[in-house]
Amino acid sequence: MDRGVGFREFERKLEQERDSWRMRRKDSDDRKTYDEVFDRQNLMRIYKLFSDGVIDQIDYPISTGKEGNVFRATTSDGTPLALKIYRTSTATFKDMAKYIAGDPRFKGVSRNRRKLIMTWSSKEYRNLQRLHDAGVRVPVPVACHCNMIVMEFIGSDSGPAPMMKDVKLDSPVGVAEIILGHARRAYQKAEIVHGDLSEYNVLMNGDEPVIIDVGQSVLLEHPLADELLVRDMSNIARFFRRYGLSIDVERELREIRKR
């Protein structure tokens, strides 16, 4: 986009984009959505993101969530990217406190819905940098405004990558040790637990797994982390019982905790 286009031109065409986008969507839910995610002052955030460079282009929506709704978008030089818009209006943010509480990043903070939902954003944000530097395959991030994120895109160009629920896996012990070790390192170096580690939560690039959806992810210090590592194993030792797998969650966990 030129970057001298002011912003009711911007506005003119991602409402053309956007009316493009919800003709495509029959549900009446699904338009609502649309309308709330693209409301005008999140018009004025993402207009920030063309300005300074950071995207170029919307293209499609990949996904909707109760929480926000995540889109493709390209740089100036055609690098696929994947925005996410936390809404602020409908979101569901009563169980977010209880995930940000006891977090010593984010002491004091509101429980405004609108400021806690910027703060669950940038919280997101940092557990992505952290669990990318540990070396645990995520999206990289690439940067945060307000109830924004723009991270690495997973998929090609033939669309996005499925969920791991969504995919037989050709391989299915070579993808649960990787899904296994990098629980282990996110705990052990990046001193996180995912918190809501499942099939749902693990996109399937090819034959790479890649976490996702790290939002609810808490420090080890965090007084939930314990239990929220043992659903974790417990999830994913269910999903790999589909394909005959049988694993031993208590020496899961012993493994884990070796630090």
Ligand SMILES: Nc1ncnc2c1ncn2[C@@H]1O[C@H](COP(=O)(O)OP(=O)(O)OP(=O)(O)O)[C@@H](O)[C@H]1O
Second form
Amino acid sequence: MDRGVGFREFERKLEQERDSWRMRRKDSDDRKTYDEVFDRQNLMRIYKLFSDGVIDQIDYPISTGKEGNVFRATTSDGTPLALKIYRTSTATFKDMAKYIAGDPRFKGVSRNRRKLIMTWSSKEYRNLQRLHDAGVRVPVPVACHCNMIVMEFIGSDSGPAPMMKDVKLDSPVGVAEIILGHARRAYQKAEIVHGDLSEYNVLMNGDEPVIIDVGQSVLLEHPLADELLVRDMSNIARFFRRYGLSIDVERELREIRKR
Ligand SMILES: Nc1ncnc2c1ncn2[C@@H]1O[C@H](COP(=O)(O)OP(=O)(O)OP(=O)(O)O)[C@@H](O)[C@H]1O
Ligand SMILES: [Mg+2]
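Please move on to the form predicted together with the ligand, as the form predicted on its own is already shown.
In what comes next, the whole complex appears, and the chain from above leads the way.
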């Protein structure tokens, strides 16, 4: 779309796209969340991403989660991207505070719900940057604006990559090793603990596991860091048990904590 188009025209085009998603989705909960996501304020924010040339269009919804929605978008040169939009009325926002408190990067941040969501988004974005810089395979961060994060789209032309829980792994041993390697790199190089690592937050891009959803990830100095690390490792061990693998959690933890 021509970047010079005004807000009105942009809004009209987005409205058409939304109509086509609505037709495909009969679920009224989804419809409700779309109305919520595309309120006036978010429309203005999306328009900003558009007029800044970050995205050119929103293609289709990928996921409607508890806290936010993820869409596939494209740039003007056709590069696919993922756009994650946090909803301001999220029910789980209470939990967010405990992950933000204790993070020195966000000292003195307000408990106001709207501001907290913005802080949460920028926390997710900065965590992505830090992890990416340390060589952990996460979606490459592209931009962050208010409650919106733009990042690399993980998937192909035929759609987003599936979650690890939904695929049958051909080489579970190799995949487990790669994931544990990422967790170690996150801890030792990025000094970050994922905090919600499980088969739900690993996408399988073909054979390659990609770690997503790092909003709750914390720095090592965070009071919850160690507890979250143990939980992450136990989750991974539990998942791979279904493939008959036995991961020694205690040993992994010792390895990881050796900095
Ligand atoms: N970069 C990406 N590329 C492709 N798909 C993505 C990307 N990021 C997220 N998704 C899809 O969107 C879903 C939700 O993303 P994410 O886990 O980051 O959000 P969430 O807030 O945890 O949502 P939920 O409440 O559903 O767990 C993922 O399971 C995945 O299917
Ligand atoms: Mg998730």
